[in-house]
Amino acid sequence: MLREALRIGSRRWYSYKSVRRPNLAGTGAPKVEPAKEQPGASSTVENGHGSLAKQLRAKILATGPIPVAEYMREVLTNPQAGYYMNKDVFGREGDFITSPEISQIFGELVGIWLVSEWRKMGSPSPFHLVELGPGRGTLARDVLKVITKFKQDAEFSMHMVEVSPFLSKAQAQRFCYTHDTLPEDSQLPYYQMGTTATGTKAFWHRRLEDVPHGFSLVLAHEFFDALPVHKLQLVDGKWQEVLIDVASGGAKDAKQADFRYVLSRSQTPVSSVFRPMPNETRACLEYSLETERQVGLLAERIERDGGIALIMDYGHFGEKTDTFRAFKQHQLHDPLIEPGSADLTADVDFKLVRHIAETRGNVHCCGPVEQGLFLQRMQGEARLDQLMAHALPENQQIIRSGYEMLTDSAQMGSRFKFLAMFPGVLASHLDKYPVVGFS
């Protein structure tokens, strides 16, 4: 049986055409450089990452090349060896660091923005504070402090949408006084619950659909960039899909990719149903079905129950072509080497996000605006001055450099974007009372 599979696999090299990826330097993303060999790399390949590579290789040999989206989903969320599932990947000791981890100013200003817009809407109570993909829980903790201070007499509960058991526990430890994990057979829409020091109830869900109906303040920070993307290429007037196949001859060492990109021989299910945005000029692009689904759910929720959504991520407005990449130990890494050992990500297409939101529900969108501009409009410098005035001299430079990293256009200030969603019935109201941070 194995001999037959290998025999069939050896013929497959003639069935698919290898494709080179466009030069990332031409799309605004840095060029991928070979990852530096790290101590213990060989042992890493032999454990979970090596196992995941073997699983993917066996699947491809059995069924043929797979979409980038399927590869990305498996690498990030495989229950046994997925990147996010069993370890802390954030912070200086991990593979990347997020804005809330860099400076408390980020979370505080996001919290103030939520309270300000919530009050404009009449301070409805009770409400849900929802975060999609909360990471370590740092943003939720900082926003919780602000809302607790300024919520007046309103009641609210917290709802975290998180698939990683490891990260859900880390989040609970960050902002809950007590927390418990429910049995697998509980049949409840949440799998973990906790209580903050101020008595606010917190619940963990695997899907947005499981969050109870009700007026919601929804945050999505670096959530959409981790959703699987399909890579599509226009060939002779028809969209074809870039797939992932096993590497020719197999990887020989840790620096050689385990897999390779190939072009589908004909249209795939996704490329056949894909419809480009009006006036699309790109011949190569990334398309996320899961982004469409999640944004659609958000839009329907806001229209039905009322609320606000704030999406914060690095992305573009429909002009970039190739942004799929990996990060390992704060360096760019080949996404086809040692799957499961590095974060996979792709820039968010905010033009698509806004289009979906406005067509799937009666929703009013603001933005996107650059992160640096948003934080400046939210009086970030004033908050920085307050922190500097009360900081020890040895900490002042750290505080200032952290804020500059968030706002400097050469760093995170322009790469990251903010987009807000409101119920469409408030459009005229928001024209009269413009949304802070966006105008």
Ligand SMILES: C[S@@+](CC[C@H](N)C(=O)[O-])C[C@H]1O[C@@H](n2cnc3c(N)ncnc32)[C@H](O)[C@@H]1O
Given for the second form:
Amino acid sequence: MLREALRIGSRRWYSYKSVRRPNLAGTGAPKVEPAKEQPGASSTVENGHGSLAKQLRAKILATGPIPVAEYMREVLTNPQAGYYMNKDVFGREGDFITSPEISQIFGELVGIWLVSEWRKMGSPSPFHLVELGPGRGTLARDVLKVITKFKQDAEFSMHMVEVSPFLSKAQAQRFCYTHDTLPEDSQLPYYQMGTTATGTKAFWHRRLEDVPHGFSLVLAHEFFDALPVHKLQLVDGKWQEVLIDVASGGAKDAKQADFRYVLSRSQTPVSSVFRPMPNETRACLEYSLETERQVGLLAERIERDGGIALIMDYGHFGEKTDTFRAFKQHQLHDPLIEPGSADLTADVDFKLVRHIAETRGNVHCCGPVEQGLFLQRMQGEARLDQLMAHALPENQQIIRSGYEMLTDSAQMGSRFKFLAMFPGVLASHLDKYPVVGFS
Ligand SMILES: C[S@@+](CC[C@H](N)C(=O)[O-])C[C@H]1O[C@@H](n2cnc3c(N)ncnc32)[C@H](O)[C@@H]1O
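Return the form predicted in complex with the ligand of this protein as a structure block, the form predicted alone having already been given.
Next comes the full complex, and the chain you just saw is listed first.
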């Protein structure tokens, strides 16, 4: 049986053409000093990603090379061993750090932006505060503080869209006073619920489709970069898909990849339905069917129920070709080595996001604009000065450098972008009263 599997493996090694990757150095998110490993953490992770690599290998040997998107989905959200599912991966001790974790100014300004745009729309009540992929819940906590302060008499509930059981608990601990996980067989569209200290109800959903209808303020920070991407290449005028196959002869040491890229020999379901954007000039690109699906759902929701969505992520406007990469302890890492031990990510294609939003619903988009510019236009410097004036001298340097990290174009200021979605019927109103931060 084993010999048979190995034979299949070696035969297939010759039948697929390997694809080389460019050097990705320099495409990474900001780095902080690598942290020391937490005692006891590595053995659990070791077991998890060891079994994930085995599962992926067995699947590929049985059914053939898989799309990069399938590999990414399994590595990040496999219910047993997925990267996000069972551990805290953020901050100095983890693999990467995000803007809301760097400075409270980020969440506060996002909250003020949401409240001011909601007021311009006539302060509809009740409303849902929705966040896609809330991580540790820090952004939700900071935005909640602002909304609670400025919402006047409006009623609202919170809706977190999160697949990770571990992170959903961490989120509830961050901004709820009490919370409960529902039994598996509850048949409800949420799996956890809680109540904040001020009595606001919070619900956790596995999918955006499960969030109840209603006027919604939706946030997505570093959510879309975690959604699976397909890699496509134009060969003799036809789009072909780059797939992931097992490495020849299996991995020999920790530095050697367990898997390799190959070019599909025939059309795959995605390569056959893929339609490039008008005037596409790239011969190789990343395409996220899942992003297209989720942005479509968002656009339909905003048109149908009213609301605002703010997408914040690193990305490009349809010009980059190869950004799929991994991060481990704040360093770039080969995504094909030890799957499950590192974060996998790909830059968001904001041109595609905007195109889908505007074609799937009657939606008016603003941006993308660079994060640094958005925060400056939202008077980030004034908030920084306030915080500095009240900070202990020993904290002042951390507060200032945090804000600089968010806004400096050599750090996170340019790479991260903001794109907002409003109901299309408001387009002329928004021309008259321009959206703060975007102009
Ligand atoms: C990179 S983290 C961003 C965390 C947070 N927004 C922040 O900026 O700190 C991605 C988040 O999305 C969640 N996630 C990833 N894929 C998801 C999916 N398909 N559906 C729902 N949540 C997902 C992860 O569990 C995690 O909470």
